[in-house]
Structures are given as structure tokens and as C-alpha cells.
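Listed next as C-alpha cells is one chain, alone, in the form predicted alone.
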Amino acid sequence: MNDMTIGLVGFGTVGQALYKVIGRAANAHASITKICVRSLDKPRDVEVPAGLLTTSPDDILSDPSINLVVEVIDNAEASFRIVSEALRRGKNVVSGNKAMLARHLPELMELQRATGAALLYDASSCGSIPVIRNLEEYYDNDLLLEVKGILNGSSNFILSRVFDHGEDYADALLRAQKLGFAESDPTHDVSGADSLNKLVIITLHAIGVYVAPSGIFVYGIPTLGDEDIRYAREKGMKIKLVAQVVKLPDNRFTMFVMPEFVAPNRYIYAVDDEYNGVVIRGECYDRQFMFGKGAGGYPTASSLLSDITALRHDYRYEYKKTAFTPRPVYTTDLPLKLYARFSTTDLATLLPWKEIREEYRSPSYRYVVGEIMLSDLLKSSSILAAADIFLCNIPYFFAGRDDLPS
């Protein structure tokens, strides 16, 4: 168990938080000896010795005294170049870049096998919640049925302000930006893309199968309107942006990201503000619920530190479920129950509904509730991008089995 000598790539909110956290953790047995930044002159909240800073990742990658690279930048392709090169050089890596991991996991798994170096990335999914390591170690068998939850703290903060505090969507988004929970361009969070990337990573560890993001249906909350909020309230529900992977009969599984109507008797109903909540369901243990902060520098830094400590004890992901046989097969060939609100884009006729069970018309908008194939939603992505549309999933997986204990 050698001390960890760290080269840190990226020194924004998370990188600076990690620098502080390592300084406070007396038993971390870790020190940051070099930090790669974009600009040496940029003002920062944390003062570090000038000799620690560099603008060249190669100063870290080529330094034989550095035995761990921690990467926390926001550029997916630059992240992949740095992480993959570090692994090739035999350096262990900790990363929090979920977009990079979601695109390149198969290559990174192969690099770890070829080089013997380890890559840990619990910080990439759900902030402070150790969901990946739990899926790897505690749920390391094939009895798992479902992983479902709120994986993006920024979008959840916005929806909490809407449903718990009566703010409209635009005001809630502005508040999230002012508090630092959402970026100046919040697209990645509110579109569902961030949740999708996390779901890809989680699914590999939950099911043992990698599915590329391009093959998964994702729909976000940017077009959420007063009509949808009113409909949810009339039904006694909240709307949450939910990601889920679910096993199906005949050794199949599905996964998608969508807004969902959530009833008060569901665990994730009470997951508010910038928090994340994950429900893990299994054949023998029913449900396990994990809850924690999913946004912010310190929650992410705490997860990074946990990975750093794990590597000091020679921990690595074994990807056990990728060797299970037979592994489940990904499918979008299944029906979903859906609420669809629109005005000028006539979804009642443009989408191939299997059945429409409810329909409402007013002078300004319409909505339908019906059954549609997930595969048809995926094929209709271009239609569903219209600004006058909002979709919300009406859950039916494990219907009647999700009630909270009375």
C-alpha cells in the first residue's frame, strides 16, 4: 500500500474541492504534486504553489513519480486521450467524466486488461452515492431486476422548485444557475443527456452489458409547461427526470431516460433539490434505496477520494457480470404508457400509438395518454424534438409493488 502521488488534470469546481478535501483527510496517504490547467493566470478560489501548475498533460503522464492520474475536465475527447494514455503508461486513473466513459467504456476495459492498470470512476455517477462499487461488490450476481432513479441533481433541483415551491420552470432554472447547480448552458442536464451517460455506466455494472448512448431513448424537461405541471398536480403526483434499466422476460432488458409521473408512495418522490436517489431491485431482496447529493464540488470530491483510497488498497473493478452466460439482450421492443402534450405537432396522428386511452382538447393545447412501443419513440426522435411537445412516462414496471412501507 504505497502513498498515492497524484497528477490532477482539471482544476475547476471539482478539482479545487478535491485539493481541499485531500488536505483535510489525514489518513488519505495521498498528495497532489502536479495540476494541469488551461490557463496559469486564471483567478481561482484555492491558492496553490505556482510550481504545481502546468498547462501540459504530458508533464503528468511522463512523470515517473506520479502513480495516479485524477482526471476531472469537462471535455470528453480530451479526457479520453489523457485517460487512455495514462493507462497505456501503466498509471492508475480516477475519472469523473461520465460523457467520456459512456462513449469509451469497452476500449477502456480492454486497456485495463492489457496494461494491468486500473481505472475507477464511482464519481461519474450520482455524485456522493457509491452506486457503482455497490453494484460491483454487493450486487455481484444475476439476481438484480432493476436500477431506477434520479441521476441528475441539476434537473432535480429545478423540478423541486417547480413542484415544492410553486416556481415556474424558467425561474427555477435561473435559480439553479445562480446557485451553481446548473451551467450557463444547462442543455446537458435538462435534456437528459447527463442522466443517459450515467445510466450507460450503471448498466454495465448492473447487467454486464454495454449499450452505446445512441441506441437509447432519452427525453428531457426543457419543454415542461404549466399544463403538464397542472396535470401532475391534479393526479397528486410530481414529475421527476428518471433513468432506468429493467430486466424483462426471455433474458432481455431495456433502458431509457424520461420524465415520469411519480406518486407519493414511491421512494424517489421525496428526493428533492440537488439530491440523487437510486432504487435497486432484486429477485430475493426486493428493493434497496440509496440517497445522497448528486451535484456540487464537495460531494463529487468525496467520491473521488474514496476511489483514490480504494486504489491504494489495490482495488479494481472486475466487471464480473460481463462474463456471465447467458447475458441479457438489450431491446426496445416493448410498450410504454405515455402522456403526450402538444399543440401544433399532432402527435395523436404522427405517432404509431398502439392504443389511445385518454384524450383532451383545448383551444391552446391537447394531450393524449396511450400505449406506444419504445422502439417507435426512438424512431420518432426528430418529431419529438419540436418545442410544443412534452412527454412523460406513466410507469407500469412492477406496478403495485413499489409502495412505501406503511
Contents of the next structure:
Number of protein chains: 2
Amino acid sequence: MNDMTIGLVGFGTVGQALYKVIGRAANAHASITKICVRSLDKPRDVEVPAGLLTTSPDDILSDPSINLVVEVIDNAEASFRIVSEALRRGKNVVSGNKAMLARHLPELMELQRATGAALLYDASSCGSIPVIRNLEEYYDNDLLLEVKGILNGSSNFILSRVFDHGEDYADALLRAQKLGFAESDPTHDVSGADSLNKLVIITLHAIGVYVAPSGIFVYGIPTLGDEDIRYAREKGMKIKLVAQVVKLPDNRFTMFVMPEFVAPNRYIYAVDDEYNGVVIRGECYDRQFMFGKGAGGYPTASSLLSDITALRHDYRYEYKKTAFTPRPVYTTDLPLKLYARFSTTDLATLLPWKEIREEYRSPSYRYVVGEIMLSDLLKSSSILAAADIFLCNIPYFFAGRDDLPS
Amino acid sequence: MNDMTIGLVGFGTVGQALYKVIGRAANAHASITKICVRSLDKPRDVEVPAGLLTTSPDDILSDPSINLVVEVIDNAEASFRIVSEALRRGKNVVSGNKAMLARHLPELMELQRATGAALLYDASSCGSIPVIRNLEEYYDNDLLLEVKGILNGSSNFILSRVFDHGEDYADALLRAQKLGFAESDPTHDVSGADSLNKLVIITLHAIGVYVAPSGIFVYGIPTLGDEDIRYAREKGMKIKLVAQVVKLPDNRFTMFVMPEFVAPNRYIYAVDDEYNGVVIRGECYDRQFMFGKGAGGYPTASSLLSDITALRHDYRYEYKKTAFTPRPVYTTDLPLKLYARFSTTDLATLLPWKEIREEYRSPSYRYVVGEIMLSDLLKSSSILAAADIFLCNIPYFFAGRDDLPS
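The structure above corresponds to the form predicted alone; please provide the structure of the form predicted in complex with another copy of the chain.
What follows is the whole complex; the chain from before opens it.
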């Protein structure tokens, strides 16, 4: 077993936390010998020997003594260039960049096959919760039926502040940013884009199929309003931003990211603040629930460390389920049951509802509960983004179950 | 990759569930070609071709076409003979026998090293929750501080019935047996012995040290009484049978199994019925919580299947942490804070208390809250077993924290 000699690319919150964590983990036999930063003289919380810093990724990529590149920068395209170049040069890579991964996984799988180098990225999904590893290695059989969870700590923190503490949405967002939970661009958190990226990665390891983010319906929480919160409370529910991949009959599966009404008897109901929670449902084990810190420098760093030590033991993702037969087929051809709050918008002409089941109107608040095809929602994505409405999923309807108390 | 040709030893609840589960998992490429049973003509729920059955383990051990032995019998010593002989003959083994493993792990580690054959046993601890695999592979660094959980579904089911449904202890035990949650001998469940066996296995993978069950304090729930339940309720707590291994300062660690007062803000408070829940605490990731079905044929069978498919991918436990330096040292030299209810017994002479902090006496109910050394408790084990008392741990006192609301 070789000691891990690490070139670290990116030295923000996560990079600095990793630097400290590795210092505490003597039995990891890992050391950071070079750190690529954007600016050499930016003030930092962590003191590092000046000789460690560089502004050129090439100083890491071309250093033969470095056998592992850990990449924790913010920019997806720069990340892809560095990660793929490192693999091409035969270096193993650990990355936490979900936007990059969600977009480039097929190429990165191919690059790993071609070069023999390994890329691990458990830190990319749910911070410290070992979701990817367990889906790949433990739930590695035909029994898996569903993975459903709260995958974004920042938006969940905001929803908790709004729901449990009666805080204003804007104040809650500001607080999330101050506490370092939100990404540099918080729109990725609240729009559901970050959850979607994680869902794409999770789905590859859950059922062996890659679906590009652009083909998946995603809807976030920026238009959540006071009436929606009151509606959920009156039903005894919380609203959570939920990502899910669900197997359907006839070897099909679906996936989407949406706000959802969550009843108290659901495991994710109790997932509050910056925490993440994932439910893995299977044919024989019913529901397994994994819960932990999904955001923040240290939880992410501890996850990176787990990947670093795994590489020391020659672990690599085998993408086992991509070899499963028959391969499940992705579909959006199924009805969802949604709550839709609107004011000025004419909902009936905006969206091709299959059926409106309930309708409520008052001078200040209007909503409908209706059925709509997921495929139609996906087609309407750009219209929805501009409209003055809020959509919320009423769960399990599409799977023939309807758990919402009436 | 070879297909798995399985000889199954034991065909009770778990064995029959495994037979069905394998039939549903086409991508596991596994098939059961021989089943060793105690009696050929016992009626069974599952129909199998008569040619599959044998009463001699030798028919499996000496069959060169069988490359995997799955052992799910009830008897620990018979299990050890079969498992060790299979390894000696170079066959991989999957076992769920925690009593056998807790007693024989050092020899079985050595046998694996010597023969090159692999033994997996994730099903032995917490049914369908992948605790062993995650401790070995993901929490494989110096950051781990504590593993604490409810490891026995049957006793937890009884405690839930008693606490949440006001049922009688004896009725609840009977119901657990009827539902198939309790072991054939339920004293192992309620005495804590089963939890202890799992804790021994977990500790080897959590911190790399094997401690024989005989050196660990274990105390169960058979003497739990109505007053204890009322006491806990008045404090807003539940009583759970908790197993824990905890790192202490100076590279020491302790472990024990005891009933414990659990406050509502603890993750395991919500672990009810036959479920298991495990909290993994670490330096950087705080607390991770894993939750799932811990008892029953199908959850255990799905866990066996995960081990079966892992062997197909040449996975084996490396017992990584046994190579850690410095090795943590097991200690019982620390004070616990306990609640002790008694009636006729003279507690002061029975146990060498360090300090009695509270004392309550009424004609029908007497208890003390006091401090006692864990080492003294361990020495008093046989006395305690015969005494008319009930002991319950007040958690975190030994770690310098005292979370019990006053």
C-alpha cells in the first residue's frame, strides 16, 4: 500500500477543512504536498507553508510524486478539465464537484476505463452520508426500488427556518449564506439544481443508468409563499425539497426534484436544518434511512478523507449496475398530483392539466390540486420558471398510492 | 467473475427467505444448489426440489462445484465447525451467526489469512443495516469516536409495546416470539447477550480491537418493572437497551450493553418496534444515523444477498483498523451514573457504590441514583443476575456529559 501524496486543487471552506482533517488522521497515511489556489496572498484561516501553494494546476498535474489529485473548486468546467487531465496522466482523483460530475459522468467513466485511474466522489452527494458507496457496494442487487431524499442542506436549512421558526424566506437565505451552508451562488441550492445534480449521480449508482440533467424535471422553492406554508401546516405537513428516483412497473423508472408535502410518519419529516436524509427502499428490507450533515466544510472533508483512504486500498467504482439486464428505462410518461398556488397567472392555459380535482379562490389566495403528466411539466419548465406560481408534489400518487391525509 | 454456486446450511426463517430472495435477484448470478437441513421431511412454507436437500453438511463442504457456503443455523458451535471447515477447504463463507462470530473472530481472521478464503457477515449485526461494511470501508479513518445503538430488534419490540402501548412485559415477549422477531431462545434477546455479540463484532470493525464477550459488562431488561417505566415517562424519556463502544481520552475505549434512559432529542429515541438504529459519531461529521429493520427473515436475507454479491466482486474484510497505531486500549476503569430500583435487596452492601446521589423510598418503590465503577459492575455480574433490582444507565456521565434533564 502506497502512502497518498495529494495535490489539492481548491482551498476554500472545504479545502481548508480537508487540510486540517488530514492532519488529525495519522492512520490515513496521507499528506498534502501541493495546493492550487486562485490567489497566493488571499488571507486564510489555515496557515500553510508558503512553498505548498501554487496558482497553476499544472504544478500538480505534472508532479510525478503526486499520486492523488483532490479537486474541490467551484467552477464545473475548470474542474472537468483538471479532473480529466489528471485521469489521463494516470493519477487517481477525488472530487466533490456535483455539477461537473452530473454533466460529465459518461466521459469520466470511459476515461477511468481507458486509463485505469480511479475517480471517487462520495463527497459530491449528501456530504458526510455514504450514499454513493452504499448504493454501489451494498444495495448492489435487483431489490432496490427507490431512493428518495433531502440532498441539499442549504435549501433544507431555509425551509426549516421558515417552517419551524417563522422566519422570512429572504432572512433565512441570508442566514444560510452567513453560516457557510449555501453555495457561492445560492440559486443552485434553492432552484433544486444542486439536488438534481446529486440525483443524477445517485441514479447512476442506484440503478445503473445515466440521465442528463437537462432531461429531468426540477422545480425549486424560490416562489414558496406564506399561504403555502399555512396550507401545509393545516394539513399537519412540512414542505421539503425532495429528490427521488423510483422504479415503476415494466422495468421503467422515473426521477425528478420538487417541493413535496411530507407527512409526520415519513422519515424525512424529521430531517431539519442543514441535515440531509436519504431513504433507500427495497423489496425485502423495506426502508433504510441514512441521516447526517449534508453541508459544511468538515462533514464534506471527512467524506473526502473516506475516499482518499479507499483509494489507498485500491477501491474503485465498478459501476456494477450498468451491466444489469434488462436495463431499466427512464420515463416521464406518468401523472403527478400537484398543489399549485397562483395569483395573476391563468393556470388552465399555462399548464396542460389532465384533471383539476380541487379549486380554491379567495381575494388573496388561489390554488388548485390537479393531475398533470410529468412529461408535460418538463416541457413547461421555462414557462414555469417565469410564472407567478408555486408547485408542490403530493407524493406517491404516481405510484398508485396517495399518502396525503385528506 | 464467477457465478455464485451456493451451499446453504440451515433452512429456517432466514434460510427460506434467502431462497426466495435469490430467486428474485437475477443480476446476482447466484443459485442455491444444495441445502443442509436437520430433518428432510419437516413441513416448510417454501417448496424446493427434493434433490436439493441433505442432512449432512459434508455434502456441501466436499462438493467442488459449490464455491460459497451460506450458514444460517442457530447453534454457535456447530456453525463454527462448518464455517471453519469451509474456509479450510478454500470456500468463501457468508454467515449471520453473531454468537459464533463474537466468540471465534480471532481464529476466523487467522483462518482467512491462512487460507485466502473470505468470510463476510454483515447480516450478523443489525439485519439489513450495512453497519459492518460502512465501519470497515467508509469510516475507515482516525475520526471515529463512538458507535452506539439499538442492535436487537426483539427486545426493542418488547420495550416499544410496553412503553407506547402499555402492554405487559410477558405479553409483549410472547407477541415478539409469535411475530418471529425473537431468537429461538428469547433470553438471549432480553438479557442483552445478543446485543453484546453484535457489539463485539462492530467494535472489531469500528476500532480494530477484539474484546471477548466475557470481559464486557452486559445487563438486560428482564427485571424492568412498572415503576421504572413510570420514572422514565415522568422524565420524558424512554428506556432502550443500548450497546455502545466509545473512545475515551488517552487512546482508551470502553464498551458495554445496558438499558439506558433516552431523551427525545436523541436519534435512537425514535427507533421503535423491531427496528434497529445505529449512531456513528466522528470528529468531523458529528453524528450519522442509520436506521432499518433489524429482525425478520427478509431483511436478514437481503443483507446476506449483499454479502453474496460482494464476494462475486472479490470483496473481503481487510480488518484495516487492526493495523492502526497506536492501538486503542480497552478499559472498564471509569464511573457510570446509574438508576437502581430495588425492593428487598440491600443495595449498599450488594454493590460498591462510589457515591449515592439520590435516594427515594416509599412502601412500594425504592431507588437510588449513584455512581459506580464499570469495573465493579463487571465483577458483580453474577450477583446482579440473581438480585431483585433493575439498573438503568444515565448516559454520557462517564464522558463528562450529563444529558439527563433534572
